[in-house]
Structure formats: structure tokens, C-alpha cells
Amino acid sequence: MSFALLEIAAFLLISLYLGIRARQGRKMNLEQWTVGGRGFGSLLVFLLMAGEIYTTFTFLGGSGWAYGKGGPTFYILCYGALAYIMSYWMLPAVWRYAKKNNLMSQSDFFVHKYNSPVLGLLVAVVGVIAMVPYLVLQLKGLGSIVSEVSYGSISPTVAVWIGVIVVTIYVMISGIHGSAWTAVLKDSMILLIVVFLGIYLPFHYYGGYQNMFSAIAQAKPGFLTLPAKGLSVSWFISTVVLTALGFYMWPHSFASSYAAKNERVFRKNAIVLPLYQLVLLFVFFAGFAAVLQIPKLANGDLSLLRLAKMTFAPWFVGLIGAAGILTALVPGSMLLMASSTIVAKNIYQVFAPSTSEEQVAKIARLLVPVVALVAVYFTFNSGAAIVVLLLAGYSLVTQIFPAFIFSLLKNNFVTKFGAFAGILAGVLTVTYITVTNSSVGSLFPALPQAVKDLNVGIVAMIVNLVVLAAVSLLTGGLASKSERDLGRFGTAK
């Protein structure tokens, strides 16, 4: 036990110093805060895109949904391949757009793209408060693991303190240079960890997948299928297209990609990223080793370590802790980056224009903490599932997707004031049904069973879709010619 806790130490103090060092010899201007002076190489855009897929969501969320929910649980293997995809077109042509104007967020984005700064201060809210909660199922998953990993010595809440101490320490250094670094160090162990896991555990308890699969089917009939209400198909492709869609709509995802230093690195990972993806199922073999070993566990995000505990000597445990704390660290800096740098150059800007670029990057490395402190707080306050934390937030994102989808287009017909509305309304929509804790199915009982299981998120982006259509058609007129060339890539201001 003792010897568990001190690799859980040495990780964090390893990720510390990595995140510190990756500063030296670099002037942290706003530029290389942010974007890493847009030079990372291909291995470094991979690890910070790859980052995205090895969170605490995969990590534990993964393998609890494959332990408490079955077959829905592949709907995580399918949309982050799609969106990988999609990224062979859609992001060198973000870089170029970027580079050339010199943008440091997603919000500039479509203050250049829509010439509206009002346009951009929304996108700014809403790419806020989605990544609250993603930022939130981070310190969830780090206080969890590390409580499970330390045998209850060391309680979540001393965990998440310690862990948040720790990155944002290193993010108000070095920035995204600190989350590069830190990426090498998780996604090398996290591989080699799931990997064995995902191999060991049905092999030990079963005698293989075929074994496995089998006696989970005779226990539990009909537990690895999709069911016919709730998660339903339906419900399985509508999230899958949701979250594909919203997968680069992550303002930390999306300006990640600032920092290649060319347009072929995006294409380069394109290939090798959908393949990187299949590493998932072997998190979710370990979660479905552990369905009949520990049946009735009341939290499943907790089933792989409680396997673990089960199957393996205490110090290679805390090695399964230490590869988990990684994946809470990593995308956790580069969330708390991101929403600082878009609250001091997005939001304080805006209504304070004089602002210089140099005290924007003071604010937003000051601002680290702050968002850091309200994270936790809504992780001590919030019962949530980690899936459930992570499809709420893609429910907001998503809703940027057609504005900016539309943006890329030789000739965009929407005009600022359509995006504008389309994302509002799309917001409204999943806000009051996530508030009300309604569903389509109990606004709409009269509706088709496959229509009421829809993702709400997808709903939301329809009535987004019509809006953002019959508001830029009313208002086409009032917008300027050099307004509807916005879309031309290089045309732009």
C-alpha cells in the first residue's frame, strides 16, 4: 500500500517537473502560451489529439459503461474515428485560416470568420461553461482513482486538491509546451497499461473474449445488445453523430490545432488516429471482466480498479493509479488553458479593448487558478456519472458545429446574425431540457419510439439548423458584400 502511494507521488512529481521544464529556453508570450509558437511537429499534435481519447473518461467511464450498460458502450469507440476522419479536410483548413490571421482561440475564429466580436463573445460562453463539466469529470476521475489506488489512505478530496495544485502550477508556466511534455509521458504508459489489462483480465478470469462474452450473455441476456427503449439504436447513432460533430468543437481541441507547423501534420494523424482509436476496446474488456467478478457495484465508473485490486500485488496497482492520473492531468491543462485564455481574450477583451496582447496573456495565466477553484467546486457538488458529465457538455459544444461547418464553405450564406441565433437557440434548447431533466420523449410522449430516444443534443442542433437557415435568410440584405466572402479561405481580414 505504502509503496502504491509513493509511485502515485513520484508520477505527479515527474508530471510537475516535465510541465516546468518544457518553459526553459522559450519567451511565454501569448503566442507560445497558447499555441506553442505554432511549431509542434506531427508526434506532438498526435499526443495532444490522441489526448482526447485517453481521458479519465476512458479511463474509468469507459470501462463503467461497459460494466453498468453493456452494448450501448461502443458508441465511444465509433464517433472519435468519424471525427478523426473529418479532420483530414476540416483542420488544415482551420490551420491556414489561423496562421494567416494570427488567432489564438476558437472564438477568434468566428469574430474573423463572421466579423463579429459579439459572435466570438458568445462562442466564448458557450465553450466556458461546456468545458466546466469536462474539466470537472478530470478532477472527479483523479480524486476516484487515487482514493482507489491508495487503498481509502488518501481521500477524492485531498486527491483533486493535489492534482489541481499540481497542473496549475505547470499551466501557468509553461502552458501548452507543459501539456505536450506531460502527453509523452501518459499516452507511452496508458498504451502499455490498458493494453495488458484489456488482455490479462478476461484471459485470467475466463479463459478468453469468446469465454467471457458468453458467460455475460447467459447471465445477463440481452446486457451486450442495444436495447429497444432508452439506449436505444436510435439513441446510439444520433449520440455517435452528436459527439463526431462535436469532437473539434472542444475549444481545447480546436485550438490545439494552432499549433502544428504545417497543414500536413493534420493529415499525417488522420491516417493513424482512427486505428489508435481500437486501443479503447481494450478498456472496455476490462470492464466487462469485471461484470460477473464484482456484480452489484453501485459505482461501475469505479470497476477497473476495483478488478485491479482484486487481481494484482499493490505495487502494480499503483502503477494502473499513476497511468490513470495522467489522463485526468493532461487534458485537465489543457482545459484549464483554454478557458482562461478564451475568458481574457475573448470575453475581458471585448469590453475592454485597449487590453494589449501582453496583459492578455498576463490575465489569462492569472485567471488559471480561478477557473481551477470553480471546477472544483462543481466536482464537490456534482453526483454526475462521468459519461453523463461528458455528454452534457458535448451537447453544448456541438451546437457551434453548423456555424461554423457553414464558414468553410467557398460561399457561406449565413450571415453573423444567423449563427448567432442558431447557436443561442440551440443552447436554450438543451439548456431548459438538461434543467427540466426532460427528454424528447417525455416533452413528445406521442411521438415514435426511436424519435423520443434521440440524443437531446442532436434535437437541439436541428432547431439550431432552422433557425440559423431562416435568420440568415431574413437578414442576407443587411449584411455587406465583404461580409459574405468571409468564407473564402485567404479573403478574410
The other form holds:
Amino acid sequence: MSFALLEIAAFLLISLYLGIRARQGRKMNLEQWTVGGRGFGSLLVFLLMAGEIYTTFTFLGGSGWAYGKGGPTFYILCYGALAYIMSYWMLPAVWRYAKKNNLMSQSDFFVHKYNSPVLGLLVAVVGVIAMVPYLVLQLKGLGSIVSEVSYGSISPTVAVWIGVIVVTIYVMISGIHGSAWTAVLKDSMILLIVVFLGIYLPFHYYGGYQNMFSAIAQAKPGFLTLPAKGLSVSWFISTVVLTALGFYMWPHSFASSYAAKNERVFRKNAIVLPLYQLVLLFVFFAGFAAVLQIPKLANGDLSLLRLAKMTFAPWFVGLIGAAGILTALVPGSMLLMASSTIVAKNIYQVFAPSTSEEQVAKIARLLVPVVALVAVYFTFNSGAAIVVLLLAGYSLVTQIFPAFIFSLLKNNFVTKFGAFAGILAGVLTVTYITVTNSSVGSLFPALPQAVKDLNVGIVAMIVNLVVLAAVSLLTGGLASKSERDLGRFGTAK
Amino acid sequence: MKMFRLLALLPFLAMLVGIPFVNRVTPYVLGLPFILFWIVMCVVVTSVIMGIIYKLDPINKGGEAE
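If the one shown is the form predicted alone, what is the structure of the form predicted in complex with its partner chain?
Below is the whole assembly, all chains and molecules, this chain first.
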């Protein structure tokens, strides 16, 4: 039993303790469990929202991209900042509407705005299809972190099971309160560890940032900038735009905004979150430091951990591992909770309308272990399908954006039919593109290179918008204005 | 439309329209390749701009109560 293992076990236990204690004797109805009784102040909402950036994807994947792809990695810093700017106006509107109509999930928002449980069902299905692979990704990350930092003495399988059990227990007991309190631990750990690594490694191996970057630039010319083809300037711009739009369309991010106690929370956070995002810079530095120190890694996602193992004593590697595990647990808990809420409220209840709110709350909590087991299953048996879904997840949720943003307008021309058809067309396009592994270049080979490099998600977005507009204009007369007004009265509480 | 809101467009312009012009390694600024320095600066400026908007936006005047 090594010291690193003890550290990991200790942090798991602390998370479990914090997660369970977070309940603080509250009676857990659905509103308390899934949106914290709408009583979270700036700090907790901040940590929930920041929790979505610091996932295992950023911890392992951010350094992995810096190690393997270089300059294109920088897009990760841009889309968050732009999404935060939009959040200043977007989230207060979402929050007000959610509070007024007592919404619990992202799908609820569409059910009410478009007066259509069927549209809510579609949004729910798209959300769950995108979230489960994302959860799988967190679990896979957790497995490889533990097996790395335990120097192989704990298999990924055991690590995944332990992690899932911990997170399932505290999500069932405390819901979003558990996520918020473990996020406090996670963010303080990750901040200290990542900033330390991002400063120490470049200075230790290269004597400073400029030395490191010029050594890389000399060894691999062009590595630190955007290439002329492929992940080029036009790829960068289109990807930043698409990911910024999709940023808050993840069901767990969207619904975590409901937890705020007032709308000023979001406007305050929009000031701090961009700066806070710069922590990612230090993750990149660690990945860049690995480029010349451990070249030819087959899996770049392990670059940060491998370089750390090469540099530090096992007890410190254990701390890094513990921080890494927290980056899987906190987003994992949010994903679990959001998926369970959506399945209970926006899928199950649609088919069994007589289900009472108390029953929905109960079902949602019972679904937590079910969703967790499904995720574990895919973690161990990921066939080609799950890989496809992983790649497509972000593009899938981005397809919800047009119907969402139009619904915030005072006079929304989009009908429920238009919204439904647009999302469906967008999602089908994303699926086709991902399954056939298409790019804009392969779909339209005659176009100039800059257009070919555009993120292929653009194609799905255009299809979505065209269908949404066409169907809305065609069906605009069907639902007369008075009927729509009636619908609005019907949903207002 | 209040004019101060237009400030929020600056980071979009700097990051999206600006990027083809800053896609280079030299000159290094603060030890960073120029493209990375530019992006980091944009992110910092974003925070500053959102702070200014928060201060100027009349909606944030008054107490915490809604």
C-alpha cells in the first residue's frame, strides 16, 4: 500500500463526507435536490459553472492537446470567455423564466416556452444521448488517472467502480448540494496543483517559458501556431463560435443556472469566470513541457501525469492524482443528476402523466444508480458507437441553441413544429457527419481550403436553421396568435 | 440599446477577426508565443470589460433584492 494510494483514498472519503454532509438535514423534494431550492449565492454558482470547465477532459485532454497538437489548443481559452460574455444577458433571462414557471430541467424550459411536452421530450433525448458518453469519458479518465498514479497497483476497473459508488451515494443523498460542496474541494485542489505544475515544470526543465517555447519552436517549426491546412485559422474561428454557442446548452450546465438565488449572481460571475479560466493556461504549460521531455507518447492525454511521475516523488504524484479524480467526480455528479432528472421528468412523466411531483422526485433519485450502471457498462464495453457519440456530444447539444435563443425574443417567430424539426434535422446531420467521418472538405471537395477547414458542425447548424425557419413559416398560421397567447396563460403559474 | 453594451463586442472581434493577424510565434511577450499572448490578453480584457459593463449597467444598481 503506497502513500499515493492513501492520499487518493483520503480524498475520496473527504469527498464522500462533504457530499453527504451537504444535505444538512434538508427535506429533499425535487426542487431542493436538483436545483438547490434556488438558493445558491455567487460562490456556489461560480463553482458549479467553473466545474464544467475543469473536467478530466481539461485536465488530461487540455495537456494532451498541448502535447499532441500545439497551437490549436488555444481555442479552449477563447470559447469559454465568449460564452461568459453571452451569459451576462442570457442566464438572467433563463433564471427569471425558470423561477417564474418552477422549472427543474433544461427540457422544462422548452416545454414551457413552446408549450410542447413533445419538444421537451426531444430535447431530453438529445441531452441524455450527449450526457451519457460525457459521463463515460469522465469515468475513463478517472480510471486511467488512478492506475497511473498508483503505479499500476489499482486497475482502472477497480478505480471506476469505487468512483462510481462514491458519486452515486452522495448524488442520491444530497443532489446538487453534494456537487457544490465537493466542487469547493475540487477547485481549491486543482488551482494549487495545476498552477504549481504549470510554473514548476517549464522552469525546471527549460529555465522559463520563453526558453521552453523557443526550444519547441526550433525542434518543431509551426507547432505553436495554427497550421495552413486542417486545424487552421478558419477551423479555429468556426470551432470557437460553435463551442461558445453550445457551452450552456449542456443540460447540466443549463439547469445549474436555476440554482442561483438571484439573477445578479450571473452578472457578477461573468466578470470573474474569464479570468478564472486562465488556470487552463497552466495545464497547457504542463503539456508543452512534456513535448521535448517525453516525445513519442502513444497517448498524449497521459503527458501531464507521465511527466509528473518522471519529476516528482510518489507522494506528490498521489496529490496530483487526487486532484485529477475530483475533476471526474464533480462533473460526473452533475451529469448523473441532470440525466436522472430529465429521464424522470421529461421522458417518464410524459408517458405517465398521472405521476405526481413527489413520485417524479423519487424516481429521479432511484434512476441515479441506473444511469451510473449504464455509464459503467459503456466504460468497460465501449464499442464504436460510444466513441462516435463522444465525438458528437458537443455538436449534438449545440443543435438546441437556435430554438433556445429565438425563444428569448419578445416576438418569437419559431413555432414548436419549427423548433422540433430544426433540432431533429441538426441532430440527424451531426449523426450522419460523425458516422461517416465527414468533413466540410469531404462533403464539398470543390470549395477553397479555408472553407474546407470549417468545423463540420457549421453544416449541421445551417441545416438546423433552414429547417427551423422553413417549418416555422409554414406552420406559423396553424397556431394562431390567440391560441399561442392562450398557451402562455396556460403555462404561467 | 445602451452604448456601453457595444464594449462586449470587442473580445469577439479580437479573438475571431483578430486571429489571422496574430497567428505567429514572434515576438515573444511575457515569455509567450505571440498568438498565445494575444489570446491571454483578450481573456483578461474580457474580464475588465465585463467589470465595466457591470458598473455601468443600471440594472445592477440598488440592493441585492430582486
